[in-house]
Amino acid sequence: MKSFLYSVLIISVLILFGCQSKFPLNKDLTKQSYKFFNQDSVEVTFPGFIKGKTAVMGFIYTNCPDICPMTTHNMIITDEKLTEEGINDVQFILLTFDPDRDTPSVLKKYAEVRGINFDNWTLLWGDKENTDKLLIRFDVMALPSDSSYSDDGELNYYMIHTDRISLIDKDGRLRKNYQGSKVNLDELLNDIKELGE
């Protein structure tokens, strides 16, 4: 009997820690709401608008020359693979951390050029204060680097930022982070499917 109880205890511990290692985070994002505008300039509340859905969230700015397009591309491929498998209830979100340049209309063009389907994609724009507060919740850093002016006087700059895709469960909890530009797509797909069960 003692060995049976010991075996049950070991199996329980392995299951508990196994699940925690697969989804190492459990941060409740619903404790605070944030007002944003989507690509159509319609106000949305985050995380309220994703309630009841698994969500994949990327952090980008549209002038990014390398990491952000790759992050966006990886999210698009993930969406396509889920659609092929008949999974259509996942919400994809891109939040800009460059609100001065990435207006809702700029975000919409960014998405349209990439063939993004707005049925399950939302691009978010917010004022700097709200954006910064949400970035802090996700432990994402984004800072302007050296800047210059073009011949017509326009300010140009790139940003140093966290390379991030985040996975959010149906209860509005941040469960896992991935390196956005180099994410293992099979891992992300399997995690989305497991959370959606």
Contents of the next structure:
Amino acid sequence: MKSFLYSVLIISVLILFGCQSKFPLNKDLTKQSYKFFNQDSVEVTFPGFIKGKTAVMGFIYTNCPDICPMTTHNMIITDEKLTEEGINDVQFILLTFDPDRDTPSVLKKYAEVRGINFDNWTLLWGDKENTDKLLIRFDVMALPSDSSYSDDGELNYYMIHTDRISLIDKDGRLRKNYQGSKVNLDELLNDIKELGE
Amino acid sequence: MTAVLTFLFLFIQVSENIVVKDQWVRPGAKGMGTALYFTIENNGSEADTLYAVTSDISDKIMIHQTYSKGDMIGMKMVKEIVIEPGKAFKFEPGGYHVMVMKLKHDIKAGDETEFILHFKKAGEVSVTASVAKN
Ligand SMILES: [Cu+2]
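Having seen the form predicted on its own, could you give me the form predicted in complex with the partner chain?
And the full complex, kicking off with our chain again.
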């Protein structure tokens, strides 16, 4: 009897950890709805607008010249690889955590200069309140640091932030987080394919 | 005449103590920022210091370092970079970068952009950086 219980325990632990290592999260994002605007200043509801699609979501600010472009580029390569394999139903999202400076038109320019295709990419801008609420949902932190006024009286600041790409399944559940600038692309690709099945 | 000039040019290149190579810049839109990366080799017998970078495409260029704090990431200004003799110093993604703010025009993949690196001993070193895809 004792050994039977041990077996059950061991198997449960294996199943639990087995699942956890693949998709450690299962957070239903559809319980709340947030108002955002896309790169064309058109209102979109998150996560409503991605319903039925697997989504890859990156968190950025456009005055970030080093880390955020790496995160963005990792998503672009992922999109290219999926397209090569004939997978076209994945939605890519970039959310700014610097809504004061990253207006929809700024976000659009950031995307255009990188050749991003808006058919399956959406850049999201929200007011401070909605942005903060969504960041908390995703456990993403972003704080201004090192601010200074330049000669022309303009406020300059950098941000210290979580380096993040998140994977959301077709049912609007957050399933896994990755380090945005250093994500293992094969891992992300395999996870997307597995969720898409 | 051309041969002499070519020879002189080669001579000047070879005799430089400071060599900047593998330079590239990320794409960026007018009014926004981007980052420049390169490797500096100090082939001289004394240390040299990079203290500024200038370019026609921006009036606001700084040397920056990316750092992490727990699982958060940020960047900060660095006053100067000392390159020891016989050593190379790399600016690379996730580490040191030259922060180019408020671009005067768009730069896109395939474009080329000129920068001048200012060293305490070697003086001005011009580089042409090609714009990468990312
Ligand atoms: Cu920087």
